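Given next, in structure tokens, is a single chain: the form predicted on its own.
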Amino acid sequence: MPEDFIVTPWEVTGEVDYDKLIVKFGTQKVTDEVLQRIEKHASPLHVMLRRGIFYSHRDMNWIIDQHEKGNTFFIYTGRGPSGSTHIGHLMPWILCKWLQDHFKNKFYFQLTDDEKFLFEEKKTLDETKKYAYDNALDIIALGFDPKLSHIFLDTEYIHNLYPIAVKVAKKITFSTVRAVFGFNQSMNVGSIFYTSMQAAPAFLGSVLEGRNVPCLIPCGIDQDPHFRIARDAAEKLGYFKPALLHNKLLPSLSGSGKMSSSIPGSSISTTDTEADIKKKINNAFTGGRVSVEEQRKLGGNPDVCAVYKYYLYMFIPDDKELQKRYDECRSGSIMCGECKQNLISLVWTFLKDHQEKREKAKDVLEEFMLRD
């Protein structure tokens, strides 16, 4: 029987069963034991770890072992620049910043302007490059250490990336790419090669330092297929397999699938105005009843509510306050309109500050850019 959800690096639809994805992708659940090991070095745990938003991993115990032996890992993540950054994109980047604060890691951020050009028929390379530089401002605005953090575009850092990517490509067969991604013979050859480019930064830290350095990749679970291939190639090339820490995907405001820049109203952009935010959140899907009277009598369902999930994922870090919101919804003592107004206030407070830092990032952008 076919699954009622789809998760690939380019498409996420339906109500995702994250436990099924662990089985399907062959990853491991982030257990209390793993969290305790992380907390030993980084305390208190980040709210997205504590609440199971980062819920799946590959080789986290090994990466902590390496750190404890003095072979501290570097962090790598990235972004496919097809449009403005939205709040869901920020989640792994925020965790990367938290990791850097505690572990003092080097951080490499890949902007895959080539990927979005290859996979999106209507996008030009000039457009994806423009979006890449715009998205880079959101990285810098989160407060990464410029001495430890490096941002690059694939098409501009290609002199350093291509020798790694071509070595990875030599270890990947078309049958593997076809099996992992479901490609067919109508795909352009660039898209078939592309996964080698996304794998390359997992080994970039080792190449630049001239020694084998562990790599940790925090990313959405939808990106795991690329790195399964990277991990297979790593052993054949003599590099450490990159470890991964996967986050669940911030749900769409419409209540189905993930937040997407390409679906109007489903996502909140980091450049949205207060008026934009009000309009989008006021139209968000909730777990409320059809009338105020029914809501007061029967209560709402926060488990399916997009507004509550924003609280859960990012915007109410205090566990007691979150539980209070949950109980108030269940009991019918709070209405959806009040919850929406509260979320509007929280999101705009966050984004107003972020946008100010984003503007300042324009002056220091070049400090972060990794050049050939």
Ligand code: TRP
Contents of the next structure:
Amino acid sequence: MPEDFIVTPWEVTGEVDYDKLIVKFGTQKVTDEVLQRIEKHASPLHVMLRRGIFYSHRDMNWIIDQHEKGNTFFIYTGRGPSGSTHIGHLMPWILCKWLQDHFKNKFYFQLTDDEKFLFEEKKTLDETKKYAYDNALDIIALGFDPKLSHIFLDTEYIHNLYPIAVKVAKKITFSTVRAVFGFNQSMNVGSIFYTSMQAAPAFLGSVLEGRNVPCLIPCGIDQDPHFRIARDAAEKLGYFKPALLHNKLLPSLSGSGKMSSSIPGSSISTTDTEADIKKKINNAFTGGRVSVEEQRKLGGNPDVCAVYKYYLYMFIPDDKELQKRYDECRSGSIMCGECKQNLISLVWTFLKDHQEKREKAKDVLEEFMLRD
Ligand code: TRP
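Since the one above is the form predicted on its own, can you give the form predicted together with this ligand too?
The complete assembly is shown below, putting the previous chain first.
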């Protein structure tokens, strides 16, 4: 049966069935049991864990076992700098920051200027590098501990990454890469090698410390294929397999699918002005009815509404308040206009603060940069 959605590291389309994806990718569901184990060390649980936004994992039980034995993990995640950062990109980074607050982990952040250069035909390396430094400000703005947190660009930190990447590359065949990513014969050879670069930081913590250190990678579920390959290579190289914690992707404001930089207005950028946000949210896809009268009578449908998804994923962290909004929508006592105004004000409050922190990040950027 043909799938009606596609999720790969480079393409997310259609209405994603996240439960099906767990089966397809062979990951584990984040169960109440796993949540309780995390909560023992990090309480209260982060809202994105509580609400099942981080819903899938590989080896979380092992990561907690290791932590409980005194061998705590380092955290690794990354970003392909193809443009400005969107709110959806922040989700795994916010979880990393929360984990670091509770577990005191080292944190490594990879900016793949090479990836976006190789995979996006029109992008120059100068452009992706420029975006990498711009995106680094968003990471720092989230409040990571500068003593424990390290950011690097692939093309700049390559001296340390390359020896790891070639060791990984030697364990991966072309047929694996072709099968996992669906590449065809016309892909450039850099793209075929690239997954070794994304795997490398999963072992960087071990290489830098000269001993095996467990690694946890919080990331969008779309990135999992890279780490399936990395986990196979880990075994062959004598490293621990990296563990993963996957989030669902923040849906586009204009309907289903992941946020995409390619569709204007479908996502909110961290550098948007209040006017940009107003425009985007006012144009958002909602679960509203064709007329106010009908909506008063029949109520709206929050389950399909992009505005409601923003509340659920990030902007109404209080469960009672969220339930109240859900009920108000269902019963027809709140109209989409009012609901959108509310979201505009919540998003702008968040972004105004983020943008100030982003400005301040410019002064401390170098403290975070990992150099050869
Ligand atoms: N490929 C990712 C992207 O396009 C960037 C990335 C590199 C990443 N390393 C990662 C994402 C580790 C998650 C975890 O955004």
